[in-house]
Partner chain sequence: MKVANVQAGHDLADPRAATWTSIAHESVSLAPVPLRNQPNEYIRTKWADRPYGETPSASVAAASDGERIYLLLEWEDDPRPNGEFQDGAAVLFSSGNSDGLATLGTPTSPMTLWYWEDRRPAPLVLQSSGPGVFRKQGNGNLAAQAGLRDGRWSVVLSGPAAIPPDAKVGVAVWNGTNEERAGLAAVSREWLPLELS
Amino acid sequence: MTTAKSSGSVAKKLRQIAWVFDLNKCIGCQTCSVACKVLWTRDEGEQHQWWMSVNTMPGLGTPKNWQEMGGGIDPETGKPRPGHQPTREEFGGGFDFNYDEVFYGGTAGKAHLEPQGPRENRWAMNWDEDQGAGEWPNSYYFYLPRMCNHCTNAVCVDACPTGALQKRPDDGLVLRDEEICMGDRFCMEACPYKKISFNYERHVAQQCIGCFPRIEAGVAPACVRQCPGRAVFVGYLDDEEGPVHRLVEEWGIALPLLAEAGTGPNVYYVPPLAPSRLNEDMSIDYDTPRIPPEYLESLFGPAVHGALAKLKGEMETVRNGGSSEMLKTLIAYKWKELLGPFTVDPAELTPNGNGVGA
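Taking the form predicted in complex with the partner chain, show me the structure of that chain by itself.
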C-alpha cells in the first residue's frame, strides 16, 4: 500500500483490488463472461462488447490477434508504445440472427439460427474456442479469462486527452466518465491487452468497471461471485491475510499476464499444469508437459517455471499425506474465501437500504 497526497488534505492511502484466476480450475464455461454481459453490456451499442471474455490459448482470442496489436510501454525506452485500435470486425460478434425466419417463417425446421451478413472474415469472442495447438495425441490448450487489468501504470489513463479515464485511489479501479469521453479511442490503441471496446451508438469507449457499484456495497464482482468452478479470487493486494495477497506476494504462484508490456496489471493467473506428453509408442513422458513451458513463459514470464514447480511440489506433499496452506487456499473449501471482503449477498440488498438502488 502506498500513499498519495492530494492538495490540502491528509495523505490518501492507495489501495488496489486485484483478481487471481486459477487456470487449473477454469473450464471455459464463460459464466463469468455472461454474468458481466447480463449486468453491464445489454444497452445500445454494447451488443458486441465482452468486458469479460474467456479465450482458448493458444489462440487468436478477442479481438482477433490482439497480442500483435501493440500498446503498453516500450521496455527499452520507457515511452508509450504505439498501438492499433481494434476494429469492429476484429472484435466481431454482436451478430443479428434470423429469429423471425426460424420461429415464424413457416420453414418447418429447415431454417436454422445463424449470424446474418457475410461469412468471410467472420469473428466473435470465442470463435477459436477449443482449437488450441499441437498435434494429436499431444494437442493442448487452456482457458484464459481476460478483463480490464485495472493496471497500476494505466497507459489508457495517460493516453486520454480529455481526462475521461481516471484511476481511483481507494481501490485502484480504472473508470471512465462517459459524459467526458469523446470517443477518441487513444485508450484502445494504448492498452496492450485490448480490453477496451467502443460503443458505436453512443460514441464512447467502454471497459470493465470492476463492478464498482457492487464493490461499494460490499458485493463481489459478478465474474467472481458467479464462477461455478471457484476459479477466481478477488481482494485487496495489501490484505496480507487474504488469498489474493498470499497467492501473488507470499507464495508467488499467481503471475501477471504479459508483464513486459509495463502497465502493471492487477489481474493475476495461477499457471496451468498440463498432462504429460505421450511418446510415439503411447508411453507417458512424465518429464515433459503437453503445454510447452516456453509458451507459458511467453505469457507469464520466467517466474512461471518456479510457480509450476511449487504447485507440483505442494500437490506432491498433500498426496504423501502432508498439508498445504497454499493448496487449501486454491481449493477454496469455503466459497466465501474467494470473495475477499466483498461477501455481501446482492439478494439481501434493498433499494436505499445499503445505498444501492433497485
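Next block: the form predicted on its own, after the form predicted in complex with the partner chain:
Excluded here are partners and other molecules; the one chain stands alone.
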C-alpha cells in the first residue's frame, strides 16, 4: 500500500470515497451488519467483531458508552488525543449458552436459552436495540449505522507507532498491514468512533476495510449493495454528478457524526425527521418534534437544524405540486443510483457465481 500521512495538506489532496446513510429510510434490519460480518469476519478471533453495526439511538451502542470514550485530534497540538480503550466486556458478546440443558436436558420447554455466568454488566452488539428514549406517548428512537469513517485526517494513522495503518491516496480508504501491527491499540483509544476491534487471538487491531477488493473490481461495498431499504449511497466526494457529492456538498443535508473530533469523517448521515409531539389531551403539537433538536445537534452539530429545514421545505414543495431533485435522489427510484461508479454485479466476476469476497 502507498503511504500517506493522515493530517495536513497531503490528506486533503487524496481522492475520497464516502458513504451517505439516509436515516429516514434505515429500518434497523441489520442486513448491512450481517452482510459485512459474513463476508469479512470469519477468521480466528473475529467471531464477536462487528465492523458494521446499527445502533438504536438514543442508546449506549457498541462498545457500550462509545460516545463517552473520547479520542480524536487535539485542536491545540494537532496530535492524537488519548481516550478510553474499549474492553472486551464493553464490546460484549462471546457468551456461553445453556445448550445442553435446553436441547438435551429433558426440560420439556421449561428452560430457555440464555447466556451463562453473572447477569450484571452483560452487554453485546445491540443489547439495547429498540429501547430509545422519551415517555409515552412521546417515546422515540432511530437507527444509526456505524462503521469505520475512513477519515480525511485519520487520527488512527497518526496514533499507530509502527506505520501499520495507511490511507490510500487513490480512494482515501484507511487500511492496515496486519503483519506490521503489533497490537499497541493506541488507534483504538484515539478513534473517537470506537470502530476498531481487537483480535485477542492474533494480537492485532482490525476495522472495516471499505470492501476494497470489491471497490477495486468496480463492485459496491456489501453494506451498500445489500441494503433492502435503499438507504445507503457510496461514491467519490469530488464526483459532482454523483449523489454523494450532491447530498454532502451541494445540498448540505448529509452531515458527519461528531465532526468536532477533528478527524474529517467520510461517513455522512441524512438526519431523521420526527413526528410531532402529542399533548396530554392527545392533540398534536405541530411546533415541537418528538426527537429533541438538541439531541440531534449533539450528534451532527448545529448544521442539523438547517438540514432538517431543507428536507421539510422540499417535502412541502412536492406536496404543493412542485418537483424536488433532492427528494428524487433520496428516494432512489433506480437502485443503481446508490452505487456511484461501483455498479459491477459481483456474481459476474467469478466462474461459479459466488461473487467477490465470497
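Numbering follows the first chain given and starts at 1. If you superpose the two forms and keep the largest set of C-alpha atoms that fall within 1.5 Å, you have the rigid core. None of the values given here were measured: they were computed from a predicted structure.
Once the rigid core is used as the reference frame, the Cα position of K110 differs between these two forms by 2 Å or more. Superposed on the core, the two forms differ at D74: its CA moves 2 Å or more between these two forms. Relative to the superposed core, R119 has its Cα moved 2.5 Å between these two forms.
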